[in-house]
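Single chain ahead, written as structure tokens, the form predicted alone.
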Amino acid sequence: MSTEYGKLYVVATPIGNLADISFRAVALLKQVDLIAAEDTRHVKMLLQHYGISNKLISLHQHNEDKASVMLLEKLRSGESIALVSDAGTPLLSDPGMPLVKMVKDAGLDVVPIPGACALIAALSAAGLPVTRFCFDGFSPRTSSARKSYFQERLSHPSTWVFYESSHRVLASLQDMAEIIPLDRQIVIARELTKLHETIVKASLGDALELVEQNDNMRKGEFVVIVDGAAVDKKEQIITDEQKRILSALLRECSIKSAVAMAVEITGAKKKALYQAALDMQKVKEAAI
């Protein structure tokens, strides 16, 4: 007797508007087995939004190793599953990944149905370049550490962005102020989709004076978008993989040895590797 396993779908929710759900989703959220969610609190909402009575699990965070073992064995036995998150994209700075990776291992099916994502939705309005982008998830908590990522990230030619909650955005850009330029233009994208949606680009020193100045700009859930370092074109750029080289020989080399070595093995100008080392230095110093 063969047996049919179940497909799990990763939809994407609204991060704010209730309007911003494909009809696709809609229509799977009625027809699947399980929704396994987030905060199924929250998911009720949306479900009664749109007469959507199923059954729903939780899976967060704390309990999601756990639970996605029983998952998987529901998708064995045929079941579809629902994944989904309190708002956006589920895996974006949510739960998810445990449960994805294992049944991806497992040989079954993962369908993403594609929608609302905070972080897309602030760079397409950002008026900052987007063709190359790194997403960084939400800034570290503490102030060093902070810190010590605006400085890995200070002569990244890309656009970067963060997440960043209402109670730790002004701490952020006051870090981000000791470190990058004040004139570096960014993006401050809060409330995305919803009443008091705010779109605000400035330098980084007017960007600080209005949210140290207006309590609403402390309020809600933030997207922080920073146009990448001016780049010497003439300048050779080192890539990911070259630094990753460059940082396992500095681990056991001193500087000049590690950059002589990098140059050897991976071709890259002298110059460039040395100030990348000279970077990654000055990171692991502020770290300490």
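In this text, all values refer to a predicted model and were calculated from it rather than measured experimentally. Between two forms, the rigid core is the largest collection of C-alphas that superpose within 1.5 Å. Positions refer to the first chain, counted from 1. First, how it differs from the form predicted together with ligand SAM.
- If you fit the rigid core between these two forms, you'll see the Cα of residue 62 move by less than 2 angstroms.
- Fitting the two forms on the rigid core leaves the C-alpha of residue 10 displaced by under 2 angstroms between these two forms.
- Annotation for residue 52: C-alpha shift under 2 angstroms between these two forms, rigid core superposed.
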Second form
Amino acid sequence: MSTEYGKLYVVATPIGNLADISFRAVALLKQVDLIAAEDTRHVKMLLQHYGISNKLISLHQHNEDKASVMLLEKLRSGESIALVSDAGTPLLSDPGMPLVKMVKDAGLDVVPIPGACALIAALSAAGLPVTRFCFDGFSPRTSSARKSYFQERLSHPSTWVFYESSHRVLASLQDMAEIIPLDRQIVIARELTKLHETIVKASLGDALELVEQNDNMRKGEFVVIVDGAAVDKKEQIITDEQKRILSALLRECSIKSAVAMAVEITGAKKKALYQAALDMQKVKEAAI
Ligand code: SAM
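After the form predicted alone, can we look at the form predicted together with ligand SAM?
Okay, now the whole complex, with that chain kicking things off.
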């Protein structure tokens, strides 16, 4: 890439403990011409801590399309820009995607400056398989949407992860318990890198009880990790297409007939289809 253009640096910042930032990130935040930050007041605390004074511009979810156009022009005129969010790695459930896409599409350089990320920190200490995992960002806000989300993930063979807020963590686990078997292992990673860091690995049933009974377990920031559906039960896993057919049949006939027809049509195991039909029924009833 031509050196006459500036570069966009995507800089990870701490998710709690201010020491969790790389030497390279600190040096870069001093050197760049401009820092684009999700919340300029918030980032000032970090900058002050490291003795950095630099020009700041805000780039948040409500202005990022417009701000990205302006920042691309600055890069084209040779300025270098660091993109930071309030915590962790930008773009991960944080602003920045439109800017990075625009800069890449324009053929200019985007350079990652890696560091903290709540998702990765939680996974690294969870003790659940990480060879393959699925990250879903924040869980849906409403109970019915959450139940559909958990239903979608029920038979997912890999570990899955979502971000959760303190306001919804209990409701979210309660919804999960209606869909996911209570003996499934989950990890609740709370307040990572902070004073009250707590990482609990337990069955869904036990974890739910803990969150219900312990007020502190409903405070702070959360990452929830769920073990994938057991590999030795793989023959009981049905595909999305098989589920779609079953769901259509369930709209027209009884569970028994729908399952019998779905076995004929899809070739999936009767037991798996029957369980899926019961689960769908549960979600339907819960949504009423
Ligand atoms: N970009 C960030 C990252 O790299 O992790 C995530 C930003 S997202 C807006 C904020 C959410 O991430 C929180 O609601 C929480 O679910 C999770 N999170 C952030 N910091 C955390 C921490 N210290 N401990 C646990 N979860 C955290």
